[in-house]
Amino acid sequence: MSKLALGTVCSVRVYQKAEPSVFTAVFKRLSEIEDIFSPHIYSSNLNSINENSGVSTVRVPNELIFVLKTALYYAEISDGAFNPALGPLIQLWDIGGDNPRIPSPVEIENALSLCSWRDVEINEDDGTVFLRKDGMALDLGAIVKGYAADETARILKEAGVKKALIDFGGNILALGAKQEAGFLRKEILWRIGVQDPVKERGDYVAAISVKDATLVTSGVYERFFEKNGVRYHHILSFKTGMPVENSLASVTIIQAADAEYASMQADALSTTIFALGCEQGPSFLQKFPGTEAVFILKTGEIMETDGLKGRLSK
């Protein structure tokens, strides 16, 4: 079953018998997550935080604090390569929105002054969040789809589903493994395609064989606009205020799905590693044992971490 949610087409395919109520529960949960985390829904909890920046604390659901704390953790250990406080900059560029444009240097400088993740205050005892400066804005788009995939997997598992494929537009979570048709019904690993970043959606440059794993990709092809022959993509730098510029076209993070909130971590890491590039990204990834990556360079070269040997077909 597929529906539009979280700004993308969300698809959940179950490869065993399952009650229709399972899908109802999944998409109800996705709607709840959107109502909490969307910066584009006026009544959302996240938007309430942004609207009260520099003015007052805002009481929010525990799950928003949990996801925000996780996002701030990645911001801290990556020195801002991952930054959930880039809202003013994201709004300024509006890449993927109705009116994308190239801001002036002065506009970028002003926006950057409001993008410090260290100006985000969380009070867990009171269940509140406060943005210290007027005009600050949170955007958790680089982590919330992973959280939603993890929540979907939780609902499926609680319903007894052991074989399913969750696809939230670049965020994949594969439960279990497939089975061959016929009498023996041997187990088959999922083959997940890695998007070719310079071709149309569905054109894959490689495939990864996995079981119980989550894969998240970030790249220059996801959301962008072009002006005067230059492509401006949506992954913005906290240091320059411009789209990140390095040798990468995309990075795919692969992680076992048995860890708690594995897809959320993979989601955060895909953005972080892309922003860090081939120079710093691989060494940063070593902080997360068991996490693998496929790097696709702008030259077309494909690099993979050692743990993928034999699992990546080109």
The other form holds:
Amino acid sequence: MSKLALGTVCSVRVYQKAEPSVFTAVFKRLSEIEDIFSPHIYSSNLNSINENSGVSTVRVPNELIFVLKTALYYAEISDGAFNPALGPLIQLWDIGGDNPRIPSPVEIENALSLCSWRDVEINEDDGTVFLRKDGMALDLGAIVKGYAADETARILKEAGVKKALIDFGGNILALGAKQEAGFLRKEILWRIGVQDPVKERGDYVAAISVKDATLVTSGVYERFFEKNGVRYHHILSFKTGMPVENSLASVTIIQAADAEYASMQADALSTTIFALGCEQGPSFLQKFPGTEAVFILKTGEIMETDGLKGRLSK
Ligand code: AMP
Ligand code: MG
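Let's see the other form, the form predicted in complex with adenosine monophosphate (AMP), since the form predicted alone is already up.
Whole complex next, starting from this chain.
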């Protein structure tokens, strides 16, 4: 079953008998997550933090604090390449929105002065968040789809589902493995395609066979606009205020789905590694043993981490 949620097509396919109520529960949960985390829903908890920036602390659900804390951890270890406080800059560019445009250098400078993740204050005892400067804004778009995929997997597992494919706009969580029809019902791995960054959606440059794994991609083709032949994509740099410029066209992070909140971690990592680029990204990844990656360069070259050697069909 597919529905529009979290700004993308969210599809959940179950490969065994399941009650329709499982899907109802999943999509109800996605809508709850959207009501908490969406910057586009006026009454969302995230917006309420943003609206009260520089003014007051805001009480929020524990799950927002949990995801935000994770996001701040990635900001800290990547020295801001991943930055959940980029809201003012993201709103200024409006890439993927109704009025994308190239801001002036002064506008960029002003927005950047309000994007420090170090000015985000969490008080876990009170369950509150405070943005220290007026005009600051959080944007958790780089991590929340992964969190939503993990939550979906949890709901499916609790309902007894063992084989399912969750795909939230390229953020994939493959639960269990498929089974052959027939008497032996042998297990077959999921074959997941890696999107070709320069072709139509659904055109793959490589495929990986996995079971119980999450695969999350960040790329220049996800959201962008073009002006005078230049492509401006949606992952922005806290240093320049511009879309991140490096030799990468996309990066896909692959990790086992049994780790705690695996898809959320992979989502945060894919954006972080994309922002760090091909020079710093691979060595940064070594901090995460067991996590593999496929890098697609703008030249079309495909590189994979050692653990994927022989598992990637190109
Ligand atoms: P993803 O597709 O997971 O890589 O996330 C990209 C989204 O995260 C963008 O559409 C923005 O909402 C937000 N974003 C943009 N740049 C950054 C950044 N450097 N760090 C964290 N989030 C970002
Ligand atoms: Mg991400």
